[in-house]
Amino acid sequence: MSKLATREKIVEAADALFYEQGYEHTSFADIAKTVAISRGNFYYHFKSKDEILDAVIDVRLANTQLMLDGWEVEGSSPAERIRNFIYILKTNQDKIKRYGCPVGTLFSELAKLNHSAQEDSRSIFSLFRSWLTQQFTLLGCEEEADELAMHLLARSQGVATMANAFPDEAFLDQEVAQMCAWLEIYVARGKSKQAKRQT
């Protein structure tokens, strides 16, 4: 295995373990065992768990950006792209019901620890926030775009937390449907504004 491949395997394993059992409760030994490498080889790539955490956050940011870029290509309208965001809850429901939201749980843990990386972990939320703000702006809701983005982020986080506490698929389905219905209000509002501009 090449040095780069080994490093990527370490980060991939750490990412999963931080999500499933928490950053604080994951040790070097846990990660090394998952990757099946010696401690010496492990320390060649990372000198501390904080270095691994930084790499995990970087990977999560990059993966989030790739997902958003994909939605830009696949989604024919801002409403469709926002629905893609809402449907994350359904796409990842099994893991969410078991472990919660990977973004929210990591940030909450780092905040409790007053960890220096909490600002970096918040940047994943910021990425979603700015992207959703852009979509609501394109939808015709310029004046309240950021407010709507924050509302949707907050609601999706709340739903993920409750789905983790009460792993009920019907609840998740109901909340996703309600968020989509809420979105339709602003789709109609945007169309109304656009029609007025054209008259």
The other form holds:
Number of protein chains: 2
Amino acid sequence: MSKLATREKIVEAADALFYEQGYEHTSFADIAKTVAISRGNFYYHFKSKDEILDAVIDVRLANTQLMLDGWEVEGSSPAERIRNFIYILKTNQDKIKRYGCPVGTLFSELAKLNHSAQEDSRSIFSLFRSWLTQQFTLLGCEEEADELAMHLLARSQGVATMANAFPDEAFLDQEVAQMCAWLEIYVARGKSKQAKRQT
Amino acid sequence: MSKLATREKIVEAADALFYEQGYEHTSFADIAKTVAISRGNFYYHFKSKDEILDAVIDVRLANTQLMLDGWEVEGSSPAERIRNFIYILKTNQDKIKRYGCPVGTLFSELAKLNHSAQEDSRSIFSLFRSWLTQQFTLLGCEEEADELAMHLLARSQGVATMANAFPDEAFLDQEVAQMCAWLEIYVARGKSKQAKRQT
DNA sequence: CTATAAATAGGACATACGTCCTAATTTGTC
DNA sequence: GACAAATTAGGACGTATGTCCTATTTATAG
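Let me have the form predicted together with a further copy of the same chain next, following on from the form predicted on its own.
Following is the full complex, with the preceding chain placed first.
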């Protein structure tokens, strides 16, 4: 119980610090200080900094999956679920304006460090990508589903980056609205296809 | 002469290393090794790591301005110039797939480090932003020029990030084509406005 | 050619950091 | 309540890094 609690607390603190300060810039002392434990205790739960990073990525993956699953409610449409994805930007806009996108900035950092966890970090992107592909497929855009997924991911990433650089604007709201409008094109296209198939 | 050469060599090496490895992850030894000078000599030209960063940002700003000026050739249209901007992604695609966008990734890192040069780093974005705003204004989209500039910047950033995460695809080409197609809407809109004004 | 300044080299130093080790404390079990 | 295992604390160690200092070499000027 207490073992899990401490471990979880460490991962939780590391998760936040890696997001806010970056992986490399966050030291053991930083995390230990946040959790209020000694460095020794720290090393009882994790043998190295890399291990904590792995744990953090695992938690982020799990939380992302949980979020996506939470959108899979009875009676929800793929369009609604994609809109949920777009609205992540709005929901987390304060943090995004301060620290950027947690997925994009972590991957970017690990890419530069040539870190072994780079591929694990990419898998968070992959999770979103395959999920979005699935949603666009359900929407009736089978052939271009993956392309649309990548497009939407890129749009989100770009908005997050620019919102980080210029946080004092209505920019984020505008872009979210535009992305929703863009989505409607494919919603309509999917419907007309479905109608065709019905006749 | 040799003084300037050494200084320039240091900045050049630091510029590349900051891009490829990140600012924090690049040590004095790394730069000194690349330039093949001693750490002592190093400190003769720069009193601190921050000073090198400032110099690198200045160089990047100057080079960017030079690039933009280079596009201001006789007989070029704003649409062509914006297309030039979009094509940066294609021109630098190899490096972008490996290290992301130099502007975006540097800003992102400095934001997390809470580094004093963060604002200087943002000014590279600002340069692109105001330049694009000007081009869209010339295109005849005065009211929405800045919005369009930010939109295009965000699209570029997003494509760079995703191309970094998934470099093995035709993704970048597709997105560049889509951005050019998107631009045509505003080219046409500008032309119709101009025609209206002429009548 | 000489004297002065610029430039370079390389070692010294303090600090921070990741990692390891051992002792102490807490928890769980019979 | 006693004993073993799990957990925590905190110091020790080596390395890397940013920074500084001084001696040596190279370039410049009168």
